[in-house]
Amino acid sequence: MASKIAQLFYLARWFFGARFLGKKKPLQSVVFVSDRCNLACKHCSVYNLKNPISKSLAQLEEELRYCYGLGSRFIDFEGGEPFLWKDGDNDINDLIRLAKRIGFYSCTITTNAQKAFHSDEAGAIWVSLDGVGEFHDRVRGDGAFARLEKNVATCGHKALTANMAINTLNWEAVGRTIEYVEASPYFKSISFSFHTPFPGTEHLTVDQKTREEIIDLIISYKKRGYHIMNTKVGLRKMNRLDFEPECWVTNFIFTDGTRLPQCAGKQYGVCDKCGFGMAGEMNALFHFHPETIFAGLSLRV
(Lines of atoms letter the chains of each structure in order from A and count residues from 1; the text may use other names and numbers.)
(Lines give C-alpha, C1' and ligand atoms only; values in the text may rest on other atoms or scores of the structure.)
Protein backbone atom coordinates (compact mmCIF):
# COMPACT_ATOMS: atom_id res chain seq x y z
CA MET A 1 0.00 0.00 0.00
CA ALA A 2 1.12 3.49 -0.75
CA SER A 3 2.25 5.68 2.12
CA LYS A 4 0.04 8.51 3.30
CA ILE A 5 2.45 11.01 1.75
CA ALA A 6 2.17 9.25 -1.61
CA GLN A 7 -1.62 9.21 -1.28
CA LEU A 8 -1.75 12.91 -0.48
CA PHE A 9 0.49 13.68 -3.44
CA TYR A 10 -1.73 11.66 -5.77
CA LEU A 11 -4.89 13.31 -4.42
CA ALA A 12 -3.41 16.78 -4.84
CA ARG A 13 -2.29 16.00 -8.40
CA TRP A 14 -5.68 14.47 -9.22
CA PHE A 15 -7.56 17.45 -7.80
CA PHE A 16 -5.40 19.98 -9.67
CA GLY A 17 -5.88 18.10 -12.93
CA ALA A 18 -9.63 17.80 -12.44
CA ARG A 19 -10.29 21.32 -11.15
CA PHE A 20 -7.96 23.34 -13.35
CA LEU A 21 -7.09 21.18 -16.37
CA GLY A 22 -10.48 19.57 -16.94
CA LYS A 23 -9.15 16.01 -16.60
CA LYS A 24 -12.23 14.04 -15.68
CA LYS A 25 -10.93 10.70 -14.50
CA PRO A 26 -12.51 8.80 -11.60
CA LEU A 27 -11.02 8.77 -8.14
CA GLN A 28 -13.17 5.95 -6.79
CA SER A 29 -15.04 2.99 -8.23
CA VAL A 30 -18.11 1.05 -7.19
CA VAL A 31 -17.87 -2.58 -8.25
CA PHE A 32 -20.87 -4.86 -7.81
CA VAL A 33 -19.51 -8.34 -7.10
CA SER A 34 -22.84 -10.17 -7.20
CA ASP A 35 -26.58 -9.54 -7.15
CA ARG A 36 -27.07 -12.47 -4.80
CA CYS A 37 -28.72 -11.22 -1.63
CA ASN A 38 -30.33 -12.46 1.59
CA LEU A 39 -32.97 -9.71 1.66
CA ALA A 40 -35.54 -8.23 -0.72
CA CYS A 41 -35.61 -4.60 0.39
CA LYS A 42 -38.53 -2.44 -0.73
CA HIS A 43 -36.32 0.31 -2.12
CA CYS A 44 -33.82 -1.89 -3.99
CA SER A 45 -33.73 -2.59 -7.71
CA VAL A 46 -30.41 -4.49 -7.70
CA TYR A 47 -30.98 -7.82 -5.95
CA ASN A 48 -31.82 -10.92 -8.00
CA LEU A 49 -33.31 -13.76 -5.99
CA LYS A 50 -34.23 -16.08 -8.88
CA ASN A 51 -31.09 -16.21 -11.03
CA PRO A 52 -28.35 -14.33 -9.17
CA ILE A 53 -25.13 -13.45 -10.94
CA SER A 54 -21.86 -13.91 -9.11
CA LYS A 55 -18.67 -12.78 -10.82
CA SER A 56 -15.53 -14.90 -10.91
CA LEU A 57 -12.30 -13.75 -9.30
CA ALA A 58 -10.74 -13.52 -12.76
CA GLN A 59 -13.53 -11.24 -14.01
CA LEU A 60 -13.25 -9.04 -10.95
CA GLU A 61 -9.48 -8.81 -11.31
CA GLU A 62 -9.93 -7.56 -14.88
CA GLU A 63 -12.50 -5.01 -13.70
CA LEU A 64 -10.24 -3.81 -10.90
CA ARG A 65 -7.32 -3.35 -13.26
CA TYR A 66 -9.61 -1.48 -15.64
CA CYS A 67 -10.70 0.90 -12.85
CA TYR A 68 -7.11 1.41 -11.71
CA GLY A 69 -6.10 2.18 -15.29
CA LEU A 70 -8.76 4.90 -15.43
CA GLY A 71 -7.17 6.56 -12.41
CA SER A 72 -9.34 5.24 -9.59
CA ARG A 73 -7.59 4.57 -6.27
CA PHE A 74 -10.50 3.73 -3.97
CA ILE A 75 -12.89 0.81 -4.31
CA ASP A 76 -16.31 0.14 -2.80
CA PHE A 77 -17.50 -3.44 -3.17
CA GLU A 78 -21.27 -3.75 -3.31
CA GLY A 79 -23.96 -6.30 -4.14
CA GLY A 80 -26.44 -7.84 -3.50
CA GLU A 81 -24.64 -8.74 -0.34
CA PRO A 82 -20.84 -8.73 -0.80
CA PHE A 83 -20.20 -11.05 2.15
CA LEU A 84 -22.09 -13.77 0.27
CA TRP A 85 -19.60 -13.61 -2.61
CA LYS A 86 -17.32 -16.59 -3.12
CA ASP A 87 -15.34 -18.07 -5.97
CA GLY A 88 -13.98 -21.43 -4.90
CA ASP A 89 -12.10 -20.79 -1.66
CA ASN A 90 -11.91 -17.05 -2.33
CA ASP A 91 -14.15 -14.65 -0.42
CA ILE A 92 -14.49 -10.88 -0.22
CA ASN A 93 -11.33 -10.57 1.89
CA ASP A 94 -9.28 -12.22 -0.85
CA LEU A 95 -10.78 -9.71 -3.27
CA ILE A 96 -9.69 -6.82 -1.06
CA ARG A 97 -6.16 -8.21 -0.83
CA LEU A 98 -6.10 -8.43 -4.63
CA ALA A 99 -7.23 -4.79 -4.95
CA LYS A 100 -4.45 -3.68 -2.62
CA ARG A 101 -1.85 -5.64 -4.60
CA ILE A 102 -3.04 -3.86 -7.75
CA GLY A 103 -2.43 -0.56 -5.99
CA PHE A 104 -5.73 0.73 -4.60
CA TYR A 105 -5.26 2.83 -1.49
CA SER A 106 -8.26 1.48 0.38
CA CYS A 107 -11.33 -0.67 -0.06
CA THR A 108 -14.75 -0.45 1.54
CA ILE A 109 -17.61 -2.93 1.72
CA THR A 110 -21.30 -2.06 1.84
CA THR A 111 -23.25 -4.69 3.76
CA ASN A 112 -26.76 -5.27 5.06
CA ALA A 113 -25.26 -7.08 8.09
CA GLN A 114 -27.70 -9.97 7.88
CA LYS A 115 -25.01 -12.60 8.36
CA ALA A 116 -21.95 -12.67 10.56
CA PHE A 117 -19.18 -10.71 8.86
CA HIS A 118 -15.55 -9.99 9.53
CA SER A 119 -12.97 -8.15 7.46
CA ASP A 120 -9.80 -6.67 8.86
CA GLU A 121 -8.79 -6.20 5.23
CA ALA A 122 -11.39 -3.51 4.52
CA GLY A 123 -10.52 0.07 5.31
CA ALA A 124 -14.14 0.71 6.28
CA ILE A 125 -17.43 -1.12 6.27
CA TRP A 126 -20.67 0.68 5.45
CA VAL A 127 -23.65 -0.85 7.20
CA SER A 128 -27.03 -0.12 5.62
CA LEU A 129 -29.15 1.04 8.55
CA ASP A 130 -32.55 2.36 7.53
CA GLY A 131 -33.87 3.30 10.95
CA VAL A 132 -34.15 1.82 14.41
CA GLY A 133 -36.27 -1.25 15.13
CA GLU A 134 -39.53 -1.32 13.20
CA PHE A 135 -38.45 1.47 10.82
CA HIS A 136 -35.52 -0.59 9.55
CA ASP A 137 -37.76 -3.65 9.27
CA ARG A 138 -40.35 -1.70 7.26
CA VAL A 139 -37.74 -1.34 4.54
CA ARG A 140 -35.80 -4.61 4.88
CA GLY A 141 -38.21 -7.16 6.36
CA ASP A 142 -39.14 -8.57 9.76
CA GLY A 143 -36.19 -9.42 11.96
CA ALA A 144 -33.63 -7.55 9.86
CA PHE A 145 -32.82 -5.01 12.59
CA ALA A 146 -32.26 -7.67 15.26
CA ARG A 147 -29.89 -9.58 12.97
CA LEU A 148 -28.04 -6.36 12.12
CA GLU A 149 -27.54 -5.52 15.80
CA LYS A 150 -26.22 -9.00 16.56
CA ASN A 151 -23.77 -9.08 13.66
CA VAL A 152 -22.54 -5.51 14.14
CA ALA A 153 -21.78 -6.31 17.78
CA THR A 154 -19.62 -9.31 16.87
CA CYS A 155 -17.83 -8.15 13.70
CA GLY A 156 -14.94 -6.49 15.50
CA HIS A 157 -14.25 -3.89 12.81
CA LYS A 158 -13.07 -0.51 14.07
CA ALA A 159 -14.38 1.60 11.18
CA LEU A 160 -18.10 0.93 10.86
CA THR A 161 -20.26 3.66 9.38
CA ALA A 162 -24.04 3.48 9.27
CA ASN A 163 -25.61 4.57 6.00
CA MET A 164 -29.28 5.55 6.00
CA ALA A 165 -31.30 5.99 2.81
CA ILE A 166 -34.24 8.21 3.75
CA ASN A 167 -37.61 7.36 2.20
CA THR A 168 -41.34 7.54 2.88
CA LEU A 169 -41.15 4.48 5.15
CA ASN A 170 -38.47 5.68 7.54
CA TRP A 171 -38.10 9.47 7.40
CA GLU A 172 -39.71 9.91 10.80
CA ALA A 173 -36.86 7.91 12.38
CA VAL A 174 -33.96 10.13 11.27
CA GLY A 175 -33.39 11.83 14.63
CA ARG A 176 -33.76 8.62 16.58
CA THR A 177 -31.32 6.87 14.25
CA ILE A 178 -28.70 9.61 14.68
CA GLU A 179 -28.96 9.23 18.45
CA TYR A 180 -28.82 5.43 18.22
CA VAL A 181 -25.59 5.53 16.18
CA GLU A 182 -24.05 8.15 18.47
CA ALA A 183 -24.72 5.96 21.52
CA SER A 184 -23.46 2.78 19.85
CA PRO A 185 -20.01 1.47 20.83
CA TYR A 186 -19.64 -0.03 17.36
CA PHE A 187 -20.38 2.75 14.86
CA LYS A 188 -18.04 5.67 14.23
CA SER A 189 -20.54 7.82 12.36
CA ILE A 190 -23.61 7.90 10.14
CA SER A 191 -24.12 9.18 6.60
CA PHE A 192 -27.35 10.09 4.85
CA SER A 193 -28.81 9.92 1.38
CA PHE A 194 -32.36 10.29 0.13
CA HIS A 195 -34.15 7.71 -1.95
CA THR A 196 -33.65 8.44 -5.64
CA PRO A 197 -36.76 7.55 -7.68
CA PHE A 198 -35.47 4.84 -9.96
CA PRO A 199 -38.23 3.22 -12.05
CA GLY A 200 -40.71 1.30 -9.92
CA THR A 201 -39.67 2.93 -6.64
CA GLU A 202 -40.95 6.48 -7.14
CA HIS A 203 -43.47 6.14 -4.27
CA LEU A 204 -40.61 5.92 -1.78
CA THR A 205 -39.29 9.43 -2.51
CA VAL A 206 -40.12 12.01 0.16
CA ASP A 207 -41.62 15.31 -1.00
CA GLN A 208 -39.55 18.49 -1.14
CA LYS A 209 -40.95 20.02 2.04
CA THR A 210 -40.16 16.88 4.04
CA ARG A 211 -36.70 16.72 2.50
CA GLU A 212 -35.97 20.30 3.55
CA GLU A 213 -37.17 19.64 7.10
CA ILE A 214 -35.04 16.50 7.39
CA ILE A 215 -31.93 18.28 6.12
CA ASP A 216 -32.47 21.06 8.68
CA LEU A 217 -32.82 18.39 11.37
CA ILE A 218 -29.60 16.60 10.34
CA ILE A 219 -27.70 19.89 10.29
CA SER A 220 -29.01 20.75 13.77
CA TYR A 221 -27.62 17.45 15.09
CA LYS A 222 -24.31 18.03 13.33
CA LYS A 223 -23.99 21.47 14.92
CA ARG A 224 -24.41 19.81 18.30
CA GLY A 225 -21.41 17.59 17.64
CA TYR A 226 -23.04 14.36 16.53
CA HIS A 227 -20.82 12.26 14.28
CA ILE A 228 -22.49 12.72 10.89
CA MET A 229 -20.32 12.16 7.85
CA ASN A 230 -22.21 14.53 5.53
CA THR A 231 -20.95 18.09 5.74
CA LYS A 232 -23.29 21.01 6.36
CA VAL A 233 -22.50 22.55 2.98
CA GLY A 234 -23.05 19.22 1.24
CA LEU A 235 -26.41 18.78 2.93
CA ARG A 236 -27.54 22.27 1.96
CA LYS A 237 -26.64 21.57 -1.65
CA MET A 238 -28.77 18.41 -1.54
CA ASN A 239 -31.61 20.57 -0.30
CA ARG A 240 -31.59 22.82 -3.35
CA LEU A 241 -30.16 20.51 -6.06
CA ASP A 242 -29.18 23.62 -7.99
CA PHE A 243 -25.55 22.67 -8.59
CA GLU A 244 -23.55 21.13 -11.41
CA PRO A 245 -23.01 17.46 -10.52
CA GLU A 246 -19.51 16.00 -10.56
CA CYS A 247 -20.66 12.38 -10.65
CA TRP A 248 -17.85 11.32 -13.00
CA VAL A 249 -15.64 11.18 -9.88
CA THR A 250 -17.05 7.66 -9.33
CA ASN A 251 -17.36 5.04 -12.04
CA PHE A 252 -19.58 1.96 -11.71
CA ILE A 253 -19.36 -1.65 -12.88
CA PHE A 254 -22.58 -3.60 -12.37
CA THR A 255 -23.11 -7.33 -11.95
CA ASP A 256 -24.03 -7.84 -15.61
CA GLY A 257 -20.72 -6.24 -16.61
CA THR A 258 -22.21 -2.89 -17.62
CA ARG A 259 -19.67 -0.08 -17.15
CA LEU A 260 -20.86 3.45 -16.57
CA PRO A 261 -18.69 6.55 -16.08
CA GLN A 262 -21.17 7.90 -13.52
CA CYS A 263 -24.21 6.94 -11.45
CA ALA A 264 -27.06 5.20 -13.29
CA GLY A 265 -29.29 8.14 -12.38
CA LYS A 266 -28.22 9.90 -15.58
CA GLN A 267 -29.20 6.86 -17.65
CA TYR A 268 -32.66 6.83 -16.04
CA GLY A 269 -33.14 10.59 -16.19
CA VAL A 270 -33.58 11.16 -12.45
CA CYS A 271 -30.62 13.46 -11.74
CA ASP A 272 -32.97 16.35 -11.01
CA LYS A 273 -34.36 14.27 -8.13
CA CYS A 274 -31.00 12.90 -6.95
CA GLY A 275 -30.77 11.76 -3.37
CA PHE A 276 -27.17 10.53 -3.18
CA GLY A 277 -25.43 12.54 -0.49
CA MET A 278 -22.08 12.20 -2.24
CA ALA A 279 -23.34 14.38 -5.11
CA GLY A 280 -23.50 17.46 -2.89
CA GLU A 281 -20.17 16.63 -1.23
CA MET A 282 -18.30 16.37 -4.53
CA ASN A 283 -19.65 19.68 -5.76
CA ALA A 284 -18.64 21.32 -2.48
CA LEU A 285 -15.15 19.82 -2.80
CA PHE A 286 -14.68 21.28 -6.26
CA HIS A 287 -15.57 24.71 -4.91
CA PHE A 288 -12.93 24.54 -2.17
CA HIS A 289 -15.22 24.37 0.83
CA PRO A 290 -12.76 23.64 3.69
CA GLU A 291 -15.28 21.55 5.65
CA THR A 292 -15.64 19.14 2.74
CA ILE A 293 -11.89 19.00 2.01
CA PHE A 294 -11.05 18.04 5.58
CA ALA A 295 -13.90 15.55 5.75
CA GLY A 296 -12.69 13.90 2.56
CA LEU A 297 -9.12 13.65 3.81
CA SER A 298 -10.31 12.19 7.11
CA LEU A 299 -12.36 9.57 5.29
CA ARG A 300 -9.84 8.52 2.67
CA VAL A 301 -6.33 9.06 4.08
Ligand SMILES: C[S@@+](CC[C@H](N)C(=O)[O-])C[C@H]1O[C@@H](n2cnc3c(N)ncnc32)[C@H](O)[C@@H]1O
The other form holds:
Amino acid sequence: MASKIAQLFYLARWFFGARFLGKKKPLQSVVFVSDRCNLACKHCSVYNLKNPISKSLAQLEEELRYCYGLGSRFIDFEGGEPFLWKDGDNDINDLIRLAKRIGFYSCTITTNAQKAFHSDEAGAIWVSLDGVGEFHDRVRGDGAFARLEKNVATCGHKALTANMAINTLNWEAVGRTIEYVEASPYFKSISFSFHTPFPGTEHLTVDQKTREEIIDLIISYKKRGYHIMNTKVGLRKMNRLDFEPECWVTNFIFTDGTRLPQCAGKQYGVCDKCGFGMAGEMNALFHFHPETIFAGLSLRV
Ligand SMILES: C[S@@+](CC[C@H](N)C(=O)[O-])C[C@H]1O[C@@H](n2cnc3c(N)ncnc32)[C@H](O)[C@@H]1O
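Switch from the form predicted alone, shown above, to the form predicted in complex with the named molecule and output its structure.
Every component of the complex follows; first up is the chain already shown.
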Protein backbone atom coordinates (compact mmCIF):
# COMPACT_ATOMS: atom_id res chain seq x y z
CA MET A 1 0.00 0.00 0.00
CA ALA A 2 1.22 3.51 -0.81
CA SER A 3 2.89 5.40 2.07
CA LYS A 4 1.10 8.39 3.60
CA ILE A 5 3.45 10.77 1.75
CA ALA A 6 2.71 9.05 -1.57
CA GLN A 7 -1.01 9.23 -0.77
CA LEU A 8 -0.86 12.96 -0.02
CA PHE A 9 1.10 13.48 -3.24
CA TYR A 10 -1.55 11.59 -5.22
CA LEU A 11 -4.34 13.64 -3.58
CA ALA A 12 -2.58 16.92 -4.34
CA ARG A 13 -2.05 15.86 -7.97
CA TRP A 14 -5.68 14.74 -8.26
CA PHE A 15 -6.92 18.02 -6.81
CA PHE A 16 -4.75 20.12 -9.12
CA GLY A 17 -5.84 18.12 -12.16
CA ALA A 18 -9.50 18.35 -11.24
CA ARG A 19 -9.58 21.98 -10.15
CA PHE A 20 -7.29 23.57 -12.71
CA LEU A 21 -7.08 21.16 -15.67
CA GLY A 22 -10.70 20.00 -15.72
CA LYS A 23 -9.81 16.31 -15.25
CA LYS A 24 -12.93 14.71 -13.82
CA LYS A 25 -11.68 11.43 -12.38
CA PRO A 26 -13.47 9.96 -9.33
CA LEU A 27 -11.50 9.87 -6.07
CA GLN A 28 -13.88 7.65 -4.16
CA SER A 29 -16.27 4.86 -5.07
CA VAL A 30 -19.43 3.55 -3.49
CA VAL A 31 -19.70 -0.18 -4.12
CA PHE A 32 -22.92 -2.00 -3.20
CA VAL A 33 -22.06 -5.55 -2.14
CA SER A 34 -25.63 -6.84 -1.93
CA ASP A 35 -29.21 -5.65 -1.44
CA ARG A 36 -29.80 -8.21 1.30
CA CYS A 37 -30.77 -6.51 4.55
CA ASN A 38 -31.95 -7.29 8.07
CA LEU A 39 -34.12 -4.15 8.22
CA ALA A 40 -36.75 -2.59 5.99
CA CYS A 41 -36.27 1.11 6.75
CA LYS A 42 -39.10 3.41 5.73
CA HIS A 43 -36.84 5.87 3.92
CA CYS A 44 -34.77 3.31 2.00
CA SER A 45 -35.26 2.18 -1.59
CA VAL A 46 -32.33 -0.27 -1.74
CA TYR A 47 -33.17 -3.32 0.37
CA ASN A 48 -34.69 -6.37 -1.28
CA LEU A 49 -36.28 -8.82 1.14
CA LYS A 50 -37.81 -11.19 -1.42
CA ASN A 51 -35.02 -11.97 -3.91
CA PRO A 52 -31.83 -10.44 -2.62
CA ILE A 53 -28.75 -10.34 -4.83
CA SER A 54 -25.34 -10.90 -3.29
CA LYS A 55 -22.28 -10.31 -5.46
CA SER A 56 -19.50 -12.88 -5.63
CA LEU A 57 -15.98 -12.05 -4.50
CA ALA A 58 -14.82 -12.41 -8.12
CA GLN A 59 -17.37 -9.82 -9.32
CA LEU A 60 -16.43 -7.44 -6.53
CA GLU A 61 -12.74 -7.84 -7.32
CA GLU A 62 -13.39 -6.94 -10.94
CA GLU A 63 -15.45 -3.90 -9.85
CA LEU A 64 -12.76 -2.75 -7.42
CA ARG A 65 -10.10 -3.01 -10.12
CA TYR A 66 -12.34 -1.00 -12.46
CA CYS A 67 -12.76 1.77 -9.83
CA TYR A 68 -9.01 1.81 -9.15
CA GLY A 69 -8.37 2.09 -12.88
CA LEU A 70 -10.63 5.16 -13.01
CA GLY A 71 -8.38 6.82 -10.43
CA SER A 72 -10.43 6.17 -7.29
CA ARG A 73 -8.49 5.53 -4.08
CA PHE A 74 -11.21 5.26 -1.41
CA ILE A 75 -14.08 2.80 -1.16
CA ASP A 76 -17.32 2.89 0.80
CA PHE A 77 -18.96 -0.53 0.96
CA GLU A 78 -22.73 -0.20 0.91
CA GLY A 79 -25.81 -2.38 0.73
CA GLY A 80 -28.20 -3.80 1.87
CA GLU A 81 -26.29 -4.57 5.03
CA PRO A 82 -22.57 -4.97 4.26
CA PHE A 83 -21.90 -6.97 7.44
CA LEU A 84 -24.25 -9.69 6.14
CA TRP A 85 -22.19 -10.13 2.98
CA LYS A 86 -20.37 -13.45 2.52
CA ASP A 87 -18.95 -15.47 -0.34
CA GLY A 88 -17.79 -18.85 0.95
CA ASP A 89 -15.53 -18.09 3.91
CA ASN A 90 -14.96 -14.50 2.78
CA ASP A 91 -16.67 -11.66 4.62
CA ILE A 92 -16.53 -7.87 4.37
CA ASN A 93 -13.14 -7.76 6.13
CA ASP A 94 -11.65 -10.05 3.47
CA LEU A 95 -13.08 -7.70 0.87
CA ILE A 96 -11.36 -4.71 2.50
CA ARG A 97 -8.06 -6.61 2.62
CA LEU A 98 -8.48 -7.31 -1.10
CA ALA A 99 -9.21 -3.61 -1.81
CA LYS A 100 -6.04 -2.62 0.05
CA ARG A 101 -3.99 -5.16 -1.90
CA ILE A 102 -5.33 -3.59 -5.10
CA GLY A 103 -4.04 -0.24 -3.85
CA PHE A 104 -6.96 1.59 -2.24
CA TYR A 105 -5.84 3.85 0.60
CA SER A 106 -8.77 3.14 2.92
CA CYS A 107 -12.25 1.69 3.00
CA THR A 108 -15.33 2.54 5.00
CA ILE A 109 -18.46 0.50 5.72
CA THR A 110 -21.97 1.82 6.29
CA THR A 111 -23.91 -0.37 8.72
CA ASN A 112 -27.22 -0.49 10.54
CA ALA A 113 -25.49 -2.20 13.53
CA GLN A 114 -28.27 -4.77 13.94
CA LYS A 115 -25.88 -7.68 14.41
CA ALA A 116 -22.54 -7.80 16.19
CA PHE A 117 -19.90 -6.31 13.89
CA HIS A 118 -16.12 -6.11 14.02
CA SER A 119 -13.65 -4.68 11.58
CA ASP A 120 -10.01 -3.88 12.18
CA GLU A 121 -9.72 -3.38 8.45
CA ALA A 122 -12.17 -0.49 7.89
CA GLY A 123 -10.66 2.99 8.23
CA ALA A 124 -13.99 4.25 9.51
CA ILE A 125 -17.43 2.77 10.05
CA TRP A 126 -20.57 4.82 9.45
CA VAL A 127 -23.35 3.69 11.76
CA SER A 128 -26.78 4.80 10.59
CA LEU A 129 -28.45 6.46 13.57
CA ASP A 130 -31.75 8.09 12.68
CA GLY A 131 -32.47 9.60 16.08
CA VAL A 132 -32.45 8.47 19.69
CA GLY A 133 -34.77 5.69 20.93
CA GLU A 134 -38.26 5.86 19.46
CA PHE A 135 -37.20 8.27 16.67
CA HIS A 136 -34.70 5.76 15.31
CA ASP A 137 -37.28 2.96 15.65
CA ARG A 138 -39.92 4.99 13.80
CA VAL A 139 -37.67 4.89 10.73
CA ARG A 140 -36.02 1.48 11.25
CA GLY A 141 -38.51 -0.66 13.19
CA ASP A 142 -39.10 -1.68 16.82
CA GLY A 143 -36.03 -2.69 18.77
CA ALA A 144 -33.56 -1.35 16.19
CA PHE A 145 -32.17 1.34 18.51
CA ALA A 146 -31.60 -1.12 21.40
CA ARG A 147 -29.78 -3.55 19.10
CA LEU A 148 -27.66 -0.71 17.69
CA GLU A 149 -26.65 0.43 21.20
CA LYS A 150 -25.63 -3.10 22.19
CA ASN A 151 -23.57 -3.76 19.05
CA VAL A 152 -21.92 -0.34 18.98
CA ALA A 153 -20.76 -0.91 22.58
CA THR A 154 -19.02 -4.19 21.70
CA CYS A 155 -17.63 -3.51 18.22
CA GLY A 156 -14.34 -2.07 19.48
CA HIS A 157 -13.77 0.19 16.45
CA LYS A 158 -12.09 3.54 17.22
CA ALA A 159 -13.56 5.53 14.33
CA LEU A 160 -17.34 5.16 14.48
CA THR A 161 -19.30 8.02 12.97
CA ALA A 162 -23.06 8.21 13.30
CA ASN A 163 -24.91 9.07 10.11
CA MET A 164 -28.40 10.55 10.43
CA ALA A 165 -30.75 10.89 7.44
CA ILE A 166 -33.18 13.64 8.44
CA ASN A 167 -36.79 13.13 7.37
CA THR A 168 -40.36 13.94 8.44
CA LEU A 169 -40.28 11.10 11.01
CA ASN A 170 -37.19 12.18 12.93
CA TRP A 171 -36.32 15.84 12.31
CA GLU A 172 -37.39 16.85 15.81
CA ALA A 173 -34.67 14.58 17.24
CA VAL A 174 -31.67 16.28 15.59
CA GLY A 175 -30.49 18.23 18.68
CA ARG A 176 -30.97 15.27 20.99
CA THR A 177 -29.08 12.98 18.61
CA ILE A 178 -26.11 15.38 18.46
CA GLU A 179 -25.99 15.40 22.28
CA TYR A 180 -26.33 11.61 22.46
CA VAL A 181 -23.36 11.11 20.11
CA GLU A 182 -21.27 13.70 21.98
CA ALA A 183 -21.87 11.89 25.28
CA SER A 184 -21.25 8.43 23.82
CA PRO A 185 -17.87 6.80 24.52
CA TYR A 186 -18.17 4.87 21.24
CA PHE A 187 -18.92 7.49 18.59
CA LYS A 188 -16.31 9.95 17.41
CA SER A 189 -18.66 12.26 15.54
CA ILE A 190 -21.98 12.58 13.69
CA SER A 191 -22.70 13.42 10.08
CA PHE A 192 -26.01 14.57 8.56
CA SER A 193 -27.88 14.18 5.32
CA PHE A 194 -31.43 15.16 4.51
CA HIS A 195 -33.80 12.70 2.97
CA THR A 196 -33.42 12.47 -0.81
CA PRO A 197 -36.81 11.69 -2.38
CA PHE A 198 -36.16 8.54 -4.40
CA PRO A 199 -39.38 7.16 -5.93
CA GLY A 200 -41.86 5.97 -3.31
CA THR A 201 -40.26 7.92 -0.46
CA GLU A 202 -41.13 11.48 -1.48
CA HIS A 203 -43.49 11.94 1.49
CA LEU A 204 -40.54 11.78 3.91
CA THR A 205 -38.89 14.97 2.64
CA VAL A 206 -38.88 17.84 5.17
CA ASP A 207 -40.13 21.20 3.88
CA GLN A 208 -37.69 23.98 3.00
CA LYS A 209 -38.37 26.08 6.13
CA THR A 210 -37.73 23.10 8.43
CA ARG A 211 -34.58 22.24 6.45
CA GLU A 212 -33.23 25.77 6.93
CA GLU A 213 -34.03 25.74 10.66
CA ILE A 214 -32.33 22.37 11.13
CA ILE A 215 -29.22 23.52 9.27
CA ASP A 216 -29.05 26.59 11.56
CA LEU A 217 -29.42 24.31 14.57
CA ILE A 218 -26.63 21.97 13.43
CA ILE A 219 -24.35 24.94 12.72
CA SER A 220 -25.07 26.35 16.19
CA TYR A 221 -24.00 23.04 17.78
CA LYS A 222 -20.92 22.94 15.58
CA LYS A 223 -19.90 26.44 16.63
CA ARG A 224 -20.12 25.27 20.24
CA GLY A 225 -17.55 22.56 19.52
CA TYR A 226 -19.77 19.48 19.11
CA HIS A 227 -18.18 16.82 16.92
CA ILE A 228 -20.12 17.17 13.68
CA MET A 229 -18.50 15.88 10.51
CA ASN A 230 -20.29 18.20 8.03
CA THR A 231 -18.49 21.49 7.60
CA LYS A 232 -20.29 24.81 8.14
CA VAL A 233 -19.71 25.79 4.54
CA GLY A 234 -20.99 22.42 3.29
CA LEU A 235 -24.11 22.72 5.46
CA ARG A 236 -24.85 26.24 4.21
CA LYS A 237 -24.60 24.97 0.65
CA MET A 238 -27.21 22.30 1.45
CA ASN A 239 -29.62 25.07 2.46
CA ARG A 240 -30.69 26.18 -1.00
CA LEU A 241 -28.77 23.82 -3.29
CA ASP A 242 -27.85 26.74 -5.51
CA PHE A 243 -24.40 25.47 -6.42
CA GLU A 244 -22.87 23.54 -9.27
CA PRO A 245 -22.75 19.86 -8.17
CA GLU A 246 -19.38 18.10 -8.33
CA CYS A 247 -20.86 14.64 -7.76
CA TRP A 248 -18.51 12.96 -10.28
CA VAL A 249 -15.96 12.89 -7.40
CA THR A 250 -17.71 9.66 -6.35
CA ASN A 251 -18.65 6.89 -8.79
CA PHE A 252 -21.17 4.19 -7.91
CA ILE A 253 -21.57 0.50 -8.69
CA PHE A 254 -24.99 -0.79 -7.69
CA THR A 255 -26.14 -4.26 -6.67
CA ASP A 256 -27.32 -5.15 -10.18
CA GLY A 257 -23.88 -4.20 -11.50
CA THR A 258 -24.95 -0.84 -12.98
CA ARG A 259 -22.02 1.58 -13.06
CA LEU A 260 -22.75 5.28 -12.78
CA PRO A 261 -20.30 8.17 -12.72
CA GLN A 262 -22.34 9.78 -9.92
CA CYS A 263 -25.15 8.98 -7.48
CA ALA A 264 -28.45 7.58 -8.78
CA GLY A 265 -30.17 10.88 -7.92
CA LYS A 266 -29.40 12.19 -11.40
CA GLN A 267 -31.14 9.33 -13.19
CA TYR A 268 -34.21 9.73 -10.95
CA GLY A 269 -34.27 13.49 -11.48
CA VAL A 270 -34.09 14.35 -7.78
CA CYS A 271 -30.85 16.39 -7.70
CA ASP A 272 -32.82 19.61 -7.16
CA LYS A 273 -34.09 18.05 -3.91
CA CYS A 274 -30.81 16.35 -2.98
CA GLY A 275 -30.24 15.77 0.72
CA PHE A 276 -26.85 14.09 0.68
CA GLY A 277 -24.47 16.12 2.82
CA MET A 278 -21.60 14.97 0.59
CA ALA A 279 -22.98 17.11 -2.25
CA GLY A 280 -22.26 20.32 -0.31
CA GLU A 281 -18.91 19.00 0.90
CA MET A 282 -17.71 18.03 -2.58
CA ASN A 283 -18.58 21.48 -3.91
CA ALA A 284 -16.85 23.17 -0.97
CA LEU A 285 -13.76 21.04 -1.57
CA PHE A 286 -13.63 22.29 -5.11
CA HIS A 287 -13.74 25.87 -4.02
CA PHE A 288 -10.82 25.29 -1.76
CA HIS A 289 -12.51 25.81 1.59
CA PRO A 290 -9.78 24.80 4.09
CA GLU A 291 -12.40 23.52 6.58
CA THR A 292 -13.55 20.93 4.03
CA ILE A 293 -10.05 19.97 2.95
CA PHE A 294 -8.97 19.29 6.56
CA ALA A 295 -12.20 17.39 7.31
CA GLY A 296 -11.65 15.19 4.24
CA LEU A 297 -8.02 14.52 5.11
CA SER A 298 -8.79 13.67 8.72
CA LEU A 299 -11.46 11.17 7.62
CA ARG A 300 -9.49 9.59 4.82
CA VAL A 301 -5.78 9.89 5.45
C1 LIG B 1 -28.99 2.34 2.10
S2 LIG B 1 -28.25 2.29 3.71
C3 LIG B 1 -27.37 0.76 3.59
C4 LIG B 1 -26.39 0.47 4.67
C5 LIG B 1 -26.93 -0.11 5.96
N6 LIG B 1 -27.82 -1.18 5.79
C7 LIG B 1 -27.53 0.99 6.80
O8 LIG B 1 -28.70 0.97 7.12
O9 LIG B 1 -26.76 1.88 7.16
C10 LIG B 1 -26.98 3.52 3.63
C11 LIG B 1 -27.31 4.89 4.19
O12 LIG B 1 -28.18 5.57 3.30
C13 LIG B 1 -29.13 6.29 4.06
N14 LIG B 1 -30.30 6.49 3.21
C15 LIG B 1 -31.13 5.57 2.70
N16 LIG B 1 -32.09 6.14 1.94
C17 LIG B 1 -31.84 7.48 1.97
C18 LIG B 1 -32.49 8.60 1.38
N19 LIG B 1 -33.54 8.45 0.58
N20 LIG B 1 -31.98 9.82 1.61
C21 LIG B 1 -30.89 9.99 2.40
N22 LIG B 1 -30.24 8.96 2.99
C23 LIG B 1 -30.71 7.72 2.78
C24 LIG B 1 -29.39 5.40 5.25
O25 LIG B 1 -29.96 6.08 6.34
C26 LIG B 1 -28.00 4.88 5.55
O27 LIG B 1 -27.32 5.75 6.42
